[in-house]
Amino acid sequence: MNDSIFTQNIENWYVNNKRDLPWRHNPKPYLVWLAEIVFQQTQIKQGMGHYKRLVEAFPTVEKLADASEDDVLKLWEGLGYYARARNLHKAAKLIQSNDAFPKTGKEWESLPGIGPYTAAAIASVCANEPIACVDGNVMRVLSRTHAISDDIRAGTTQALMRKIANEKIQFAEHPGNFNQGMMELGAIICTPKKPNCNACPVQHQCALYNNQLDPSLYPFKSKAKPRIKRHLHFAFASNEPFVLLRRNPEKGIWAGLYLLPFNEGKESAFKKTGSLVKKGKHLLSHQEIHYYIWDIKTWKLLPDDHTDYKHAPLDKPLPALPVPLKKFVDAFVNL
């Protein structure tokens, strides 16, 4: 394949077809970095509201660094993968103490929450550094243009993709445009189902198109493990002027977040004293959480270990809660 023409086609297509996204108006490191963190494993439509609120609340890295972690988490509430918010905040403090943003991709990658993908994205867009981004979109595009049927879950396959993309980006006029073009192509044209091959700028550089192979077979991805089923029973006291919360352990799901006190298992510890006011199923990538919320009216005696508990007044914003609990508490407050 002629990499030079491939790269040119991607760049030209990107310049003429890119979506109007906030950080593209003026791609400064802060706005690009923030966007890359928000949109890790998160589709643009899903994360855009959070991104805009974060930029408004923290217009500069100094504002972000000076905020409390709780405030950052509150703005992250509902986005998931909450370690991203904590690492973002930590990195902001490091940038502030250095009094400068990193310059090279290697420097960016040394910050918490920034791996090979994010470092390449920021350095290519903000500093014209020719390092290829390899995300889910890029792997889909390359698996099709090069008819690669290896499992994209495997690290070796991702390394192969990175090698191919890095060869192509050497021909880029603006590496940032090539990287964003590859991802944009995967997001808009070379979609998982029913790709719009007629609108593709690298149609004639595509092994699948040229050989009339079925794009639904590419990329190949091995099956995910089945979800673990869990049953969580949460306690809520509707007659109190506060919500009693307990901080979750630092490991596992919703690490370090405040939750309603709960016990896990088929049996509820609150069955005798409470009434079931809500139950639901919350699906995560790897867990199927059946949750039950019991109204115990009042907290007659508080739990023994006092240290991890918090009384959150109902007339003030609550700490960041996981989605199912946030929905329940918000609905109660709005009654």
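We call the rigid core the largest set of C-alpha positions that still match within 1.5 Å between the two forms. Numbering follows the first chain given and starts at 1. Computed from a predicted model, the values in this text were never measured in an experiment. Compared with the form predicted alone:
- Once you line up the core between the two forms, the Cα of Asn26 stays within less than 2 Å of where it was.
- With the core held fixed between the two forms, Glu288 has its Cα displaced by at least 2 Å.
- Comparing the forms between the two forms on their rigid core, the Cα displacement of Lys193 stays under 2 Å.
Taking the form predicted in complex with the DNA as the starting point, write out the structure of the form predicted alone.
We keep it simple here and write out only the one chain, dropping partners and molecules.
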């Protein structure tokens, strides 16, 4: 394969076919960095509303740095992976204290929440640094164009993908366009199912296409480890005009968010005094949360001491809650 031609084809295709996304109009470091954090593990259509609200609320890194963590988490509410929001806030404070944005990938990597992939994406787009960023979309493109059948969960396979991508980006006229082109190609053409090979700019350099191999077999990804199952029981008091909330610790699931009084286990401490009004399942990357919400009518029936809980009126905006609790409380308020 001619790496120079491959890279040129990707760049040319991207310039003519890129999606119209707000941070591409004016690729300043702040807007590109914010986009990279918001859209980690989040599809464009799912996160665009959050991105726009964050930019509106915090149009500059200084505004973000000066905001409270609770305000940042509230705007992030519903996106999940809340560590991203907390690290975004911490990084903004560091950028503000340095009075300048990082320029190189290594400098970006020194900030909280920024790994090699995100650093490469920002530095290549904003500073034309020729370092490749390799995400799931890029690995899918490379596994097909190069007929790589190794498990993409394996560190050795990921290292190989980075090596190949970094060799190609050295031929890029605009490294940021190559990186974004590879990601864009995986997102809209070289999709997991039914890839549109006829529209692919590197069709004739693709090992799968040229050898008529089945793209559904590439990339190979071994099964993930089973999620840990947990059972969380929450108390709610439907006769009260307020809810009791306590801020979760800074580590673990839903770190920094606010939770209703709860206990964990197969049995609920609220079973004797309340009735089960909601149950469901919420999937996290490594955990399967089975949640139950018990209506105890009044907080006086709460079995444990609750003096360390915050009284939050239901007729006013609540602080950031995990998705299952937010949906339940919103539905109750809107009855």
